[in-house]
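Below you'll find only one chain, the form predicted together with its partner chain, shown as structure tokens.
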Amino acid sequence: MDDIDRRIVNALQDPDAFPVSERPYAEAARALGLEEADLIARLRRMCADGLLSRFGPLFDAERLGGAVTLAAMSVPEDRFEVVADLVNAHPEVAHNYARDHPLNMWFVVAAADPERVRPVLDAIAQETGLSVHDMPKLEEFYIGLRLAV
């Protein structure tokens, strides 16, 4: 990753930096002092190398009519991998992180149909034999992930 890549990643996290237009990469490139083809090639490479998870839209699941929750479990260390596989097998599990706490597995369940969230949590509890602590968002004060690189 060079300085130009860094400028691209920093700029293209801004909500208004990438337009909906016929040639959006050309417009974004112009603002960065780059050529359209160079910007596209660099984004392709950063996606392929895993520096970017992807390039594209971030959706708000709730505004889409869906539902999201955060859930936590205390998983015995000797069963950690097996339980992770059982949790991850559910397509509604969007993210899953190991964390250093007695509640050591934290995952996000997102479903287009809000009625699907509870059954997924129940199924995970059933399959793993562990308590699943549901921690839905009660209030959102801020969301704006923006990393300076």
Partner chain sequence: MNRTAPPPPVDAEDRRLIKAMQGGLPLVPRPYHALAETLGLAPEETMARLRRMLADGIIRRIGAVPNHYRLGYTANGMTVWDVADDAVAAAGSAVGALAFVSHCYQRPRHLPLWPYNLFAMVHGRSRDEVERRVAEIAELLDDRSRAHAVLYSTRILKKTGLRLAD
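What would you give as the form predicted on its own, now that the form predicted together with its partner chain is on the page?
Excluded here are partners and other molecules; the one chain stands alone.
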């Protein structure tokens, strides 16, 4: 990661740095002193190289009429990758990750329709043969996390 990549990562963590406009990459690039194509190429390269896991919008599914829940499972270590593939096959699943905890697989289910969350969790339980613990959000906190690189 060179100094320009660092400036991009640090700047674009600010929600106001990437505008909602006809040419958001052009505007963001201009603010960084770059060309639009250079910014896009650098973001693609950082994603391809694994420096960034993703670059994209975060939608507030609930404000759009949908629903989100956090779920967790206790997955036998020897089945972890197989279960992860089954869970990740559901398009509603995001942020699936391993934790060092008896509930060692945690993931988010986001659905455009609130009535869709339960069937997704039930399908995952049926497909994996494992219990899925639904932990719906009770209260939302905004922490404004930014990681300087």
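Just so it is clear, the model here is predicted, and its values are computed rather than measured. Between two forms, the rigid core is the largest collection of C-alphas that superpose within 1.5 Å. Numbering follows the first chain given and starts at 1.
Core-aligned C-alpha movement of residue 33 between these two forms, 2 Å or more: Yes, its C-alpha moves 2 Å or more.
Compare the position of the CA of residue 9 between these two forms after a rigid core fit and state whether the shift reaches 2 Å. Yes; residue 9 is a residue whose C-alpha shifts (by 2 Å or more) between these two forms when the cores are overlaid.
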